[in-house]
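In the block that follows, a single chain appears as C-alpha cells, in the form predicted on its own.
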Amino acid sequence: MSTPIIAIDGPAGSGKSTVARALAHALGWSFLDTGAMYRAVTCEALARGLDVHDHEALAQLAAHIRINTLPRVSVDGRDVEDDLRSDAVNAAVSVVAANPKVRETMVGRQREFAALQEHGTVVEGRDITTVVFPNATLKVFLTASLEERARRRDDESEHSVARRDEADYSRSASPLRQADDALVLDTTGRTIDDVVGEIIQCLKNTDS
C-alpha cells in the first residue's frame, strides 16, 4: 500500500464511527465510512421503490450510483445524511449489505478512496481487516457490550441490533469476523479519547 490504512472492523453500535471519525481528526488521516455507502444504496432503493431482495436490480443501481460520505452522505448530488438511519433503512440495509455484487461494487470503491488519499486513510466497517483491506497498516476490532450497543443506538432496540449482528455474521458474503491479528478492544464505558489513544500508541509501536 502506498500510504498507510488503519482498519476498523465490529458490530453495529461498537463504536466504529466515532472512533474512527476521531481517529482520523487526531492523525490528520482521511476517513471512510463504508457503513454509511451500503445506508446511501439501501436509502436509494427504498426511495425508487426498488425491492432490496431483487439482487440484480439492487446491483445495477449501486454500479450506477454516484455516493459521497463527506461533509454528509450523498447520493448523486441529493443529501441522503437525516435518511441513513430510519427505520425502513434500518430494517433493509442488512439484506443490502449481503448482496455480492453491492458488495463488490463498494469493495472497489473504498479501496480507489484510500489510494487515492497522500497521507493516510481510517477506513471502518464490518469487513474492512478481512475483506476490503486484509494487508492494512493497523487492524482493530471493536467490541462492546449489547446493551451498550444499544444505548448508543438510541434508534434501535436490543432485539434490533441482535438481529443485526446475526445478518451479520451469518451472511454467506464478507460476513464479519474478526481478523487473527487485530488489535482487539472492548469499548464498554470508555471514553472515546480513551480508545482512539490507545490506537495510536498501538500505530507507534508498529511503526517501530
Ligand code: CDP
Second form
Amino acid sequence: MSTPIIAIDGPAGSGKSTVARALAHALGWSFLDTGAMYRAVTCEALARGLDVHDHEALAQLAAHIRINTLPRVSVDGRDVEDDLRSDAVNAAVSVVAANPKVRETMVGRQREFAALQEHGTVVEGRDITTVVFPNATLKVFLTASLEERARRRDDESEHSVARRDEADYSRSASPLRQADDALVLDTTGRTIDDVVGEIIQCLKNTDS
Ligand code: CDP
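Mind giving me the form predicted together with cytidine-5'-diphosphate, seeing as the form predicted on its own was just shown?
Below: every chain and molecule of the assembly, starting with the one above.
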C-alpha cells in the first residue's frame, strides 16, 4: 500500500516551501520541493550555455541529469543550492517549466520519490494537486496578497514575482490552478505555525 501524500500548490511566495517543510517535520514525513527541481534544470542549462527556448535540448538535459534536493540541491553530485535563486534563474525558470517534456521527466521522478518514502511525503509546487498527485490524501492551495508574497521574497522584485505568476497561470502545460477539492488557505498575515496547525487538523479530520 502506498504511503500518504499531502500535496500543496500555490503561487510564488505563498509560503509553500516553509509550510511544507514545517509540516513534514511535524509529521515525521519526507519533503519534496519540486520548484527546486525546475530551478536545478534551469541552472544547469544556463551553466552549459544552452538556449532555454530550445525545447529539445532542454528535454534531453532534463532526462540525463541526476537531481537531488536533499539535504541540498545538487546536479550530478555538484551542489547548486546557492545558484537556484539568482536573477538569471528567476528569469528563465518559467520558460523551462513550460516545456512539456521537461515536465514529464520531472513528474515521473516526483512520483518515484514519493513511492520510495517509508512514512509519508509533503510535496509542493504548481501542479502537484492537479497533475502529479490528484489522489493525494490531502490537497492544499496556498495564496497570499502579491504585496506580501513579494515582501517574503526579499531576493526577488515584485515585478519578477508577478511575471512568474502570470507565466505559471497562463502556460498550456499543467498551468497553476486550484484543484476543486483543495483546502484553500490565504496565508496573508498568518504565522507558519498557525497555517501548519490548520493543515494538520484538516488531515486528522480526513483520517476520521
Ligand atoms: O519558491 P517559489 O514559489 O518562488 O518558486 P519555486 O517553487 O521554486 O518554483 C520556481 C518555478 O518553477 C515556478 O515559477 C514555476 O514556473 C516552476 N514550477 C512548476 O512549473 N511546477 C512545479 N511543480 C514547481 C515549480
